[in-house]
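To begin, one chain is listed below as structure tokens, in the form predicted alone.
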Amino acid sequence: MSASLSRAAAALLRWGRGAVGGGGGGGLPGVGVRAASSGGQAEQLDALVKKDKVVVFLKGTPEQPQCGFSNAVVQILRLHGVRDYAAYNVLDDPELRQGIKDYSNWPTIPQVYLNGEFVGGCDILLQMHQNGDLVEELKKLGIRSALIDEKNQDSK
């Protein structure tokens, strides 16, 4: 098997188990790699996005980030108790890397979604964090932000 062959195939199997955490396991079955061109690819980073409720693309893993952002979304979501989430490794694949890019019509990684939906990146998050936002955000998800247990224990 050549070399580009073997990364190919090394990178449909990372990309279908790129899950970590909720939802039952892994990525996709048959989630694959396919030219940025493709119709297909959109379709199969649509299901993967709506899959959990919570969904980010980013360098690395959440307990190995590879990138000061992504290490920085991974910390908000920890802060916010928020430990149920897919998590893709961008690093892992190529095609993964800039089709997600392509899909969000956003040039950087990493991307967070929830429920489906395009919220940004390192720096919206960081934002929502700041405001308060992400805590009603999570509610919405039925995800209670840790922050809120901590606040009334402060209160106390």
The other form holds:
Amino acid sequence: MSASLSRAAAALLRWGRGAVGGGGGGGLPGVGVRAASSGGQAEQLDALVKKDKVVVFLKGTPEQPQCGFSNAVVQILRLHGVRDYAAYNVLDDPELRQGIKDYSNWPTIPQVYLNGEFVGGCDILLQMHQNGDLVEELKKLGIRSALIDEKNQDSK
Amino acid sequence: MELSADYLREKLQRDLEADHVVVEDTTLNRCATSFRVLVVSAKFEGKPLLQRHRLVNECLAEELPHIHAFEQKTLTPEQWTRELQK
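Next block: the form predicted in complex with the partner chain, after the form predicted alone:
Next comes the full complex, and the chain you just saw is listed first.
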């Protein structure tokens, strides 16, 4: 378990997004700080969630989640082989932490966005994972879930 | 404003006309006021997960800012019956 986790962590660090843990925290410099009005911040968050196909807001980082629910999101994405996603650590930025809740009108972290759209938190992602919906949603984004291959292997 | 499992259960039952509500106080596991809820209601029929969860969030709009961690499971009466049969 730990070997594959460190491989996953190494892969995350390699694409050097900067937003994912790694060097100097995972908070987003400037998101909370620059926005004077809530309108400004909403626009910045809107751009943020649309910038990548898969965007998650976590407590902690994918390598070091600081919360069981955030960890669950990270693990589910890992199971599906989703390596290329943007992860933002709300613990590093109190304005981001509140701002993203205002933006999605959703009271808790973690928050998952697919294709710029708010999907839900850990509960919803888990249910989507269990009922097959997540594989479908990833497919729509052009992401092939690793679990499809696993499933095919089992049935051979 | 009260934050007991009983209070939440009654509020959810009333506002969502629920057939069945279970509220678990999971505070001990989470180090701060936390709850896990199960709500079974016909109001969830035809609604995607996100919409169902938002209904629950709206019902507890006053309480949620004071709750640290919140887990929810939302089922229609039919889904609940199927779960019980498993």
